[in-house]
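Only one chain comes next, encoded as structure tokens, the form predicted alone.
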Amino acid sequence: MNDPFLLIRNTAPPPNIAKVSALADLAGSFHRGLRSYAATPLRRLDRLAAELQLASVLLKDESHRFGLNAFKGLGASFAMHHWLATHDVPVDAVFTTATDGNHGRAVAWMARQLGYRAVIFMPGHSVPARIAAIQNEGAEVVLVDDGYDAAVRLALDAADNRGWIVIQDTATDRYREVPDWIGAGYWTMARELEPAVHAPEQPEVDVVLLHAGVGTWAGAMVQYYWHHYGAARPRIVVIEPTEAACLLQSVRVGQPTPATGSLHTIMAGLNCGYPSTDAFDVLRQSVDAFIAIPDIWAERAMRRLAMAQGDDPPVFAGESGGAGVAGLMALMQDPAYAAVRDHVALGRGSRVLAWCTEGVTDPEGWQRVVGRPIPA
């Protein structure tokens, strides 16, 4: 049985940093012009840091972004804006995408603001609350029995056969430009941490935890760190569910390849069987480690974040949103990851940054895990 991790010993800068940086400048200006834009909060989790025997733990809480309960609005909004700025679009245009929930809601939200129709493809097993959130943005939802990767294919086919505009956050051999725009939109999250955490010369954190589905967000953050700091960047660990670790598997074999797990995980936003080809190219040698964690760690992180101790503020993270903290807890508490912990020098003096990329998107599931309803 393979270890649940992969160590990268000789890292190198990712491709296309200058291109994405220039796009990110445009994205930042666009976001600041949105009426609903505001920087999301940074939480200090000092009690959790003490429990894990770390110097500090910071959590960027994206559950407040645009009222969408997740960070995806940054990427989708800029990509749709940039498409309209660079194409002639008819008034009856249809925007479409595939999603496990958050990205599709973001596309539907932006389409409604722009006055366009949206059709969103979702896996057939999607929970009703995530479906309803997209429908409440005025979009049509099409359920796909064969899962997320099949939904992606249908969205791309809709562009070919119906002329719909696909705003997809995963790159394939036939679809590469828009995911770059989406990734550039995500840089706004990192730039909101300047200069307090992302100081000009050297970061004020030692280790950054990034969770991944297809890898577009993680890849964008990695490009930001290499652009901003070069070799002085913080050490970076990418976290995936054990049952959907498509990036770990792909980097292990040296090319994009399907995950070998069951694709059954509560971390629905990370439940992707095949990586973005561009994200694979970015991440394969530009981070320090990949780890795969079982669902039990996501559940523990959800409970720990919700039931705050000491002066730690409560954070109501979804199953995928808390994956960064879940990975940190696994790294510090499970001997199976000791080699990763040593490799990234994670210990008593370490200052750690994680991201809560979504709030509660499945209230019934959250209550089952945490043991109580979401506080009003």
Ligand SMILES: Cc1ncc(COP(=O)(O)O)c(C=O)c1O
Contents of the next structure:
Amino acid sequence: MNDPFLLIRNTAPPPNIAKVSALADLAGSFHRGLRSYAATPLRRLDRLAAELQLASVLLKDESHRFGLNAFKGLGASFAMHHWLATHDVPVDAVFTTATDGNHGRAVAWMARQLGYRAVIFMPGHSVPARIAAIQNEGAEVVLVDDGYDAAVRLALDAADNRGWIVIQDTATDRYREVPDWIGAGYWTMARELEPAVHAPEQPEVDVVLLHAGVGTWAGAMVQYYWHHYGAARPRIVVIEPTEAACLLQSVRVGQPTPATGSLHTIMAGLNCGYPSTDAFDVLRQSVDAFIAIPDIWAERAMRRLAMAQGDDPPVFAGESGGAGVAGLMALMQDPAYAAVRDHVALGRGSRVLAWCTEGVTDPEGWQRVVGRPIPA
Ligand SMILES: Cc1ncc(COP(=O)(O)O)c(C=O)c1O
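If the one shown is the form predicted alone, what is the structure of the form predicted in complex with the named molecule?
Entire complex below, previous chain first.
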């Protein structure tokens, strides 16, 4: 059996940084102009850091971004705005995308604000709460039997066959521009940490944990770090679910390739069988390690974050949202990842940053894992 990790030596800067950085400037100004925009909080988890024998753990908490329970609104809103700024769009235009939940909700939310129709393709096994959240934004949901990757194909086909505007957060060989815009929108998350954590010369964190589905978000953060710090960047670990580790597998074989797992994981937002081709190009040589974690760590992280100890604030993280902390706990507590820990020098002196990218998007599932309903 393969190791549940891959170590990258001789890292190099990713492609496309200057272009995305310029777009990210536009995205930042656009976000600041939105009425519902506010920087999300940074939580200090000192007790968790002590338990894991680390110097500090910081958690950027996206669980309430734009009231959408996830960070995805940053990418979708800017991409849709930029599309409208660069195209003639008729008033009866239809925006479409495929989603495991969060990105589709963000597209539906923005379409409603802009006064356009949205049609969102979702895997047939999506939980009712995530489907309802998108319908509640006024969008039509189309369930697709074959899962996320088939939903992406259908959304792209709808553009070809019906002229709908696809705002998809994953790149393929024939669809590359919009995912760049979405990635540029995500830079706002990193920029909100300037100057305190992301100080001008050197970051105030040593190790950053980025979880990935298709990899667009992780790729955007990696471009940010290389752009700002070059070789002085923090060390970076990418985390995926064991059953949907398409990036780890792709980097292992040297080209975009399907995940070998079952695609059964509670981390629905990360349940992608095939990576974004552009995110693969960004991540393959520019991070220090990839790890795959089983669902048990996602569950432990959700419980640990919800039932905070000491002065740590409670954080109500969704299954995918808590994956950064889940990966950190696995790295520090499971001997299977000892080589990764050594490779990125994760230990008593380390200052660690993770993101909670999602709040509770499936209240029943959350209660099953955490053992109590979400507090009102
Ligand atoms: C909550 C959450 N976190 C992280 C991600 C990962 O983003 P990406 O698919 O760009 O890798 C997703 C994707 O849907 C998500 O929903």
